[in-house]
Every structure is written in C-alpha cells, then in structure tokens.
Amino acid sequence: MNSILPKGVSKERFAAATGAMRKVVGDPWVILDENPLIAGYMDTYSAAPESSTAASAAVCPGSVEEVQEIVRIARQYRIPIWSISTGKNFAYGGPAPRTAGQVVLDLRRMNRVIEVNTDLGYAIVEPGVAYVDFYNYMKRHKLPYWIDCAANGMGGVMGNTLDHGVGYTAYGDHLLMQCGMEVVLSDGSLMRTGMGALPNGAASWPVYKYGYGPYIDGLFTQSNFGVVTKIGLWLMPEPPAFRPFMVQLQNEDDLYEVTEKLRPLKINMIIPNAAITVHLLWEASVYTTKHEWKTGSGPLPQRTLRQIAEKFNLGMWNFYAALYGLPEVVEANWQIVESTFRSIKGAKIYREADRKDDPSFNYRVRLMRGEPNLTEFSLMNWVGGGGHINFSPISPASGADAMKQFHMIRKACEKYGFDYIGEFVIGWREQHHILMLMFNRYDADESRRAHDCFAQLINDAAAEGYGEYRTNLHFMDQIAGTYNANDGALLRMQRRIKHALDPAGILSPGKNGIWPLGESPETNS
C-alpha cells in the first residue's frame, strides 16, 4: 500500500481511482509509490528535499482518449494529477509535481509526430515528443526545414513551449511559433482552439493562430487549466546560406557595450536569431571544473577568472549569434554586423572555421542550426553533486539593464558563496538573463545557501521591477506573490478562472501559484 497519498485523499480512495486508472491504461502504466521506476519523477537537482514533491503515483496514457477518461476518474475521485510531457524540464523542477501526494501523468507515451506539411511549414506534434526525437524525424525523412531546440535535447518540444521556453534559431521565441492546440479539460472533454473549433477546420488551424473571438492558446501555457495533448508548430526553412559567429569580450563591463550595439540589429532583423551573450564561467564548464582552481568553498576570485580565460581562449563575455538567408544578403548583412562588433575595444571576433576544434564554440554553433545535443550538462561537473536551480528574470535589451542586473545577481551569489554562471538570450526587445545557480545538493549547508540565495533574488529583482518567466517548483508561490500590482488582481483572475474551469481543483494544483479557490498556497520566501 502506498505510503504517500494525496492531501485529504484517504487509502481506499486513491486504490479505487488508481485501480479505475489501470482498467483505462493497462497495469504496467500505473506506478505506485512502493514501485521503483516511481524515483524516475523526482526532482533530483533542487535545493528542497526530494520527499517535498514526492508523487504518490504516475499514469502513463498512450492516446488523447486514455487522457480524457484519466482526468475523468481524477474528477470522480477527486485526485490531483501533475501533468508533464517529457519531464525533462532540468533545474526548474523536472518530473516531479508540485507538492507530495499528487499524482503524475506522464504523457511521454504519447510520442507522434502527427504530420509535417513541407508546403506551409508546419507540424504536429504529441506531448512526448522530444527534441532529438522531432531532429531525428526531420533528418529521417529528408525535410527541409529546421528545428528551434532548447539546450537540453531530450527535453519536450509541446512541454518547453508551454513552459515560455527559447531556443536559439531564427525561430527561437517557442510560444510565437506555436500555432493550434489540442486540450483535455476537466471534465474530460476535447477542445481544439482556434480555427480548430470548426468541425472541418484542420487545414487551417496550424497555420492561423488566432480564429474567431478571444485568443485562448495562452490560457494554458504555464498554467493548470487544461491538458494540452496537441500543438501545432512553425519551422524554419533550412536556410540556403549560415554564417554562425562569436565576438569574445575582454572585460565584464563590455556586456553594457554589447548589448546597446546589438539592440538595433536585432529589433531590424539583421541578426534575426536569439543571440546569446555568455560569461565566461559557464562556457569554461566544458573545459575544467571548479576544484582544479580553487579548494574550498566561495566564489573564484578575478585573478583566476582571468587566468581561466588565457588558458582556454574566452572572454570574460563570449556573444554568440548567426545569420541566415541568401548568401549574397548573409555576405551584406554581415558586412554591418562586423564593423559593429569590433568597435568594441579588444572585441575578437571568430567565424567557424577560425574555431572549428573548439567544444563550446561548436556547441552553440549546433543549437544555432536546430541541432540537440547534451554538451550543456558538462555544468553538472562544475561543482560536483549535481545540484542547480535557474534564475531567469526578464529586462528590456538594454545595456544599463543588463548591467544592473549582473551585478545585482553577481552580489547574491557571492554573498551566499557561489560562483555567477549566467547568460543572456536577447530576444527582439527584452533578454531573458538565465543564471545557473550550482550546488553540491549533498551538501545540506550548501543546499540551504543556494535555496536561501534564490528566495533573495526574487525579492531583489521584484524591487528594481524584474519578474522571472519561468522557476523552479519550490519558489512558484513566491514569484507569483511579485506580480501583485493592484493588489494582486492578475493572480486573482488566474484563480478565478482556475475554479471556473477546474471547479474540482484536480489539475496541477500550485503550477505557477495558481491554486484551486479556498486551498493554501504555500510560501516559500
């Protein structure tokens, strides 16, 4: 019998609804928490003890109708189900569901790619498809279109692009290539949004995004509102010409220069991909660890940043963009962009061939072209231990902006003992600053200070007027707690809207601090 159960959720009552459950899915697509393959939905890289989320169970559905009958006997026996597509969401909470007792469905079975239409640049595509899953498609049958990954390959093309996620193409913003969904709702029923809602409107619903009255597809992107079992998706024609590029910067105060030179280029399509400024420590990871220059804890000092740097040929910030397009308007377009760049002081700047033998260099040069890879799990070595958690807020593309966040992030990690490892992945107008706060999680002294750093950079950044777009599952409260402007009427809407279409209070409760009316959130500032 299990030993954990859902809050409220007595023992006869969760093996009644697991056991209406199995009849749906087949024994083996029940997992209970006495079963082993259960410690595959843990969240094993936070700071918060894994027992906080730990599921009572998982559910595997195979199709959308195993999803609608599922979410049927959640509603009949009132059990909170956490839903995931890959669970590959690493430092943001991974597998694991919000709190203790809920249970996960897993919809990584559900693993189609529904259709790729070569005409109108489009595709289909289930919740468990991955990343190298949908490359490897598109190299099997010879496509020709790219795809816009997230750093971590095995991580879910519909669960990233739910969850606000960026890529690094010219297709980069996820959520804008995103066109149509498939949603289970509470009590089971299907729903198509957009020109999906008409009866024989397939032909144009991944192709218009918005049909008739109010646009919805939002409503169930980082929320609790439905479960979203198809998404239609916009590639990018493999471009006839690519020219990738690195300009390395010698000093951290270049980051201001940087991004005031790139902002016109990006808001004129001139560089058209998400470009990305990195520091030096994190493309330093896939070279050396951190215990090869310092023993001990605390932050490494300037002198040996510098001396990282000498060795392995980086910049204190190392820009990473590209072109695409006609080779005669790549040729145009990076005439401009080169006289840009080396007005910076000491910047050098580096095309592929001048760092063809270069693993971090290549790395992002593959993301660029739509190519998954694991080389960004080289940070796991960093430290040891395994232990990360992302702190993502948003700024305007801005130089002063990036700068005040630097050092206001680089002030708390120190403060705390840890090194800052971050970068910025500049959109059109905003960047979104990604620091890669990494612990030993074996280490409970350290597991505490990194959990104690991130609960102060929610307020710090909340205090100059800077939200995160996405967290880890521990600090969801508290950040939805920072967008209170007028008392708080955006979180009450959310609530609002959560009860009117989850009266029940079965889907995903906490996800993003949206809870069922009348439950306790709980706080975790």
Second form
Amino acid sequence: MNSILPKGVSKERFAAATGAMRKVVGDPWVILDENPLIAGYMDTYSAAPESSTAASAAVCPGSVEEVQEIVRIARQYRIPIWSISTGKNFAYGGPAPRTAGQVVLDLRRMNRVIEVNTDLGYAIVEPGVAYVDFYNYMKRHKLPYWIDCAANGMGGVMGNTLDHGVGYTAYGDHLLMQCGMEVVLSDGSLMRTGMGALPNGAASWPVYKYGYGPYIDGLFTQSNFGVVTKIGLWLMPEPPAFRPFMVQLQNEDDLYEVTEKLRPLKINMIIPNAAITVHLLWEASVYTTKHEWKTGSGPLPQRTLRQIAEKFNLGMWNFYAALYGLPEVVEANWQIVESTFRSIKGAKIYREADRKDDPSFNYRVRLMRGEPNLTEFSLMNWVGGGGHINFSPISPASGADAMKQFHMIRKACEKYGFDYIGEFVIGWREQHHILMLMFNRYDADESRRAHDCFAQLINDAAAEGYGEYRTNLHFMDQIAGTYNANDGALLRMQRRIKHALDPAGILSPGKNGIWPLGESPETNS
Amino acid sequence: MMRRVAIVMLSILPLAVGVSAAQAGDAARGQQVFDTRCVFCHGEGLGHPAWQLLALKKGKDKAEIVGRSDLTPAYIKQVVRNGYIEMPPFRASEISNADLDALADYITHPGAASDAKP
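Same protein, different form: I have the form predicted on its own, so give me the form predicted in complex with the partner chain.
Below, the chain from earlier opens the complete complex, with every other chain and molecule after it.
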C-alpha cells in the first residue's frame, strides 16, 4: 500500500483513482510509490530533503486522449496531478511535484515531432520531445533549420518554453518564438489557441500568434490552468555565415563597461543572439574543481581566482556572442562589434580558430548554433555532491544594474560560505542574472546554508526592485509573494483565474505560488 | 502547392533495423541509447562532466564507462534508475526497460554493437 498519499485523500479514494487511471494508460504506466521506478521522480538536486517533494505516484499517458481521460479521473476523485514534460528542469525541481503526495503527470512518452514545415520554418511538437531528440531529428532529415536549445541538452523543448527558458541563438527567447498551443483543460476538454480555434485553421495556427480576441497562450506558461499537449515553435533558418566570438575581460569591474557597450548592439540587433557575460568560475569548472585549489569550505579568495584565470586563459568575466547571416553582412557587423569591444581596456577578443581545443569555448559555440550538450553540468563537479539551485533575477540591461546585482549576490554568497558562480544572459533590453548556487547536498549544513542564502537573496533582490523570472519548487511561494504591488493584485487575479478554470484545484497546485482557493502553502505542508 | 515536409507522426528514437543476431541487435540499440542519453556526460574528454569526475576520482583509464570490465549490467541499471550522486535518475518513460537492458549490454560488451554493423 502507498506510504505517501495526496494531502486530504484517503487510501481508498487514491486506490480507486489510480485503478481507473490504470485502465486508461495500462498497468506499467501507473507507478505507485512502492515501485522502485518512483525514484525517477525525485528532485535530486535541491537543498531541501527529497521527501518534501516525493510523489505518491506517477502516471504516464501516451496520447492526448489519454491525458484527457486522466484529467477527468483526477477531477472526479479530486487527485492533485503535477504536469511535467521531460522533467529535466534541474535546479528548478526536475520531475518532482510541488508538494509531497501529488501525482506526477509524466508526459515524456508523448515524444513526437508532429510536423516540421520547411517553407514557413516552424515545428509542432509534443511535450516529451527533448532538445537532443529534436536536434537529431532535424539532422536525420537534413532540414535546413537550427533548433535553439537550453544549456541542458536533455531538457524539453516544450517544458523549457512554458517555463520561460532561454537559449543562445538568435531565437533564444523561446516563448517569443512559440506560436500555437493545444491545451487540455481541467474538465478534460481540448482547446487550441489562436488560429487553431478555427475548425479548419491548422495552416495558420503555427504562423500567427494572436488569433481573434484575447491572446491567451501566456496564461498556460508558468501556471496551472491547463495541461499543454502541443506547441508550435518557429525555427531559425540555417545561416550562410556564423561567427561566434569571445571577449575576455581582465577585471570584475569590466562588467559595467561590457554591458553598456553591448546594449546598443542588442537593441539595434547587430548582435542578434542571447549574448552572455560569464564569471570566471562558471567556465573554469570545465577544467578543474574547487578541491584542487582549496581545502575546507568557504569561497575562494581573489588571488586564487587570478591564478585560475591565468592557468586556463580565462577572464574574470568572459563575454560570448555570435553574428549570423549573409557573409557580407556578418563581416560588416563584425567591424562594428570588434571595434566596440576592443575599446575596453585589456579586453582580448577570440574567434573560433583561436581556441579550437578549448572545451569551455567550444560548448558556448555549440550552444550558439543550437547544438545540444551538457558541458555546463561540469559545474556539478565544482564542489561535488551535485546540489544546485538557480537564483535568477531580471533587470534592465545596464552596467549599473549588473554591477549592483553582482555585488549584492556575491556578498550573500560569501556570507553563507559559497563561491559566486554566475552569468548574465542579455536578451533584447533586459538581462537574466543566473547565480548557480552549488553545494554538496550530502552535507546537511551546507544544504541548509544554501537554502538560507537563496531565501535571503529573494528578499535582498526584491528590496532593490528585482524579481526572479523562474525558480525552484521550494521558493515559488516566496517569490510569488514579492510580486505584491497593489496589495497583491496580480496573485489574487491569478487565483481567480485558477478557480474559474480549475474549480476542483487538481492541476499542479502551488505552481509558481498559484494555489486553488482555500489552499495555501501552509495547508499543503 | 506548398511543400509541407515532414515527416509526420514519427516517434523520435528510431529502432535499429537489419540486425539478425539478437545480442548484437540489443547492443546496437544500446549504443543508440548511449549516444542519445548518456554521451553528453559520459563521452570522452573534458567537456563531458561525468568523464571529468571519473578521471579525477578513478583515473583516466576508468573515466570512460563503455567497455569497463568492472561494471555489471545490474549495477548499470540500478544507477540509471536511481541516479548516483551528481547523475540524475532516468525514468521508464524516457529509457524503457528494454532499452535499459540494451544499454547495459552495450556498456559491458560494446564489441557486440560493432559486430552488428554491416
């Protein structure tokens, strides 16, 4: 018998519900907590104990029709179901549900690329398509488009898009490039957004986002208003020329100048891709680990950072971007870009041929041309033990904001005994600052400090007017609570929508702080 | 008429075909699983995090797991399903039990995959 049950659900009700689900998806695809396979639904990287988000069961439908049936059963029996696609959003919770006992609705088996249209440059995919599979599909069929992937090449095309994830090509803002969505609502009905609502609208569905009336695709991202079963996404044509480059910056204060010089290049689309400014240790982890430089805990001192930079020919900051397009255009833009960054004192500029055998440069180049890899996971070797959570505040793309956040976050990291390992991903006018908070999750004290550091950072950032774009399961409520202008008007509206669309409160309760009416973090703890 | 390519409704991971010997077929299939699910971390050289860690802890001769004589199929399957320190677990919905068997065959006997190739 299950040792974990959803909150407030009797064992009899749970057994009846999972029994009904078995009839829909087949015995092997309802995994109860007595089955060793349930281990695959643990969040193995967070600072909190795995038990705090242990699923009572997982259900793995293989089709949209099965998803509809499962949702109907969950509603009938009032069973909370937590949707995942590939379940690889590590640092944010992976495949685990928000609270212990929720049933994971695992959509990984729905892994088809439904269509790739080579005239219009779009694809329609199911939830279980991973970047690596999508990439291989495009290569296998020799399709003249690139994909845009997150740094985790095992991650899901749809899941990353719905969680507002980013990549590194000119199509790096994934939600911006999403067009058309199919959603199962909490009553089991099926809805298509935009032009897909026309009975014969399939041809325009993936090419025109807005349809007629309110534009609603965004409601189904970072939310729990429905279960998304298909999305359309636009694909970047393979460019005739591609010129990636690196600007190595010698001083931490150079962050200000590189950000200021980059902004006009981004706004004017001279640099079209999601450019990144990466701190030393992020890149150094590809070559080395902390234990090679320091015994005991605590952050590395500046003199050691200098030694690491020198040994591996890295900067204190390392900026990466790429130019794409016709060779003549790329060459013309290169003249602008090179002269702009050359003017930063001490800056060294490298092109692909300059760092052929450099694994850190190579993985950045691969990401900027949409080739999935997992080199960034080298970070997990930095302290060992695998623990990592990402703190990700947004700010305007300005040097002053970058410096302010860098100092604020490093100060907190050092207070709690951690290295600052961060990067800035610069979109069009904003920047995502990503702190990779690395800790040994087998060390209870270190895990607790990581958790406390993260919680403090949320408050520190909010006090300065910064909010996070995405977060780990354990901090969803705290961050939702910082978006509290006008007496929490935004969250109150989200909860009203939740109640209207999912009155039984069965779909991913607690996602991004959106709880069903009458529920709260406290009632679910 | 608009050229709508593609390759509608295909499952992502193609099945290995044209192999007659069952074991060789399994290993070839196993190699395919390795190349799509494992190689990013367990490929050879820096840039592959698991190789990097194993090289540090066990030496470069044991950093590449394919063909290592000290790994048993049962151990490989246990690690894949449960994860191990920094490696996440893989669910049955992403690596089926049959694929996991084939993967374990390939890692322990990679020569069989070569035998399967024409």
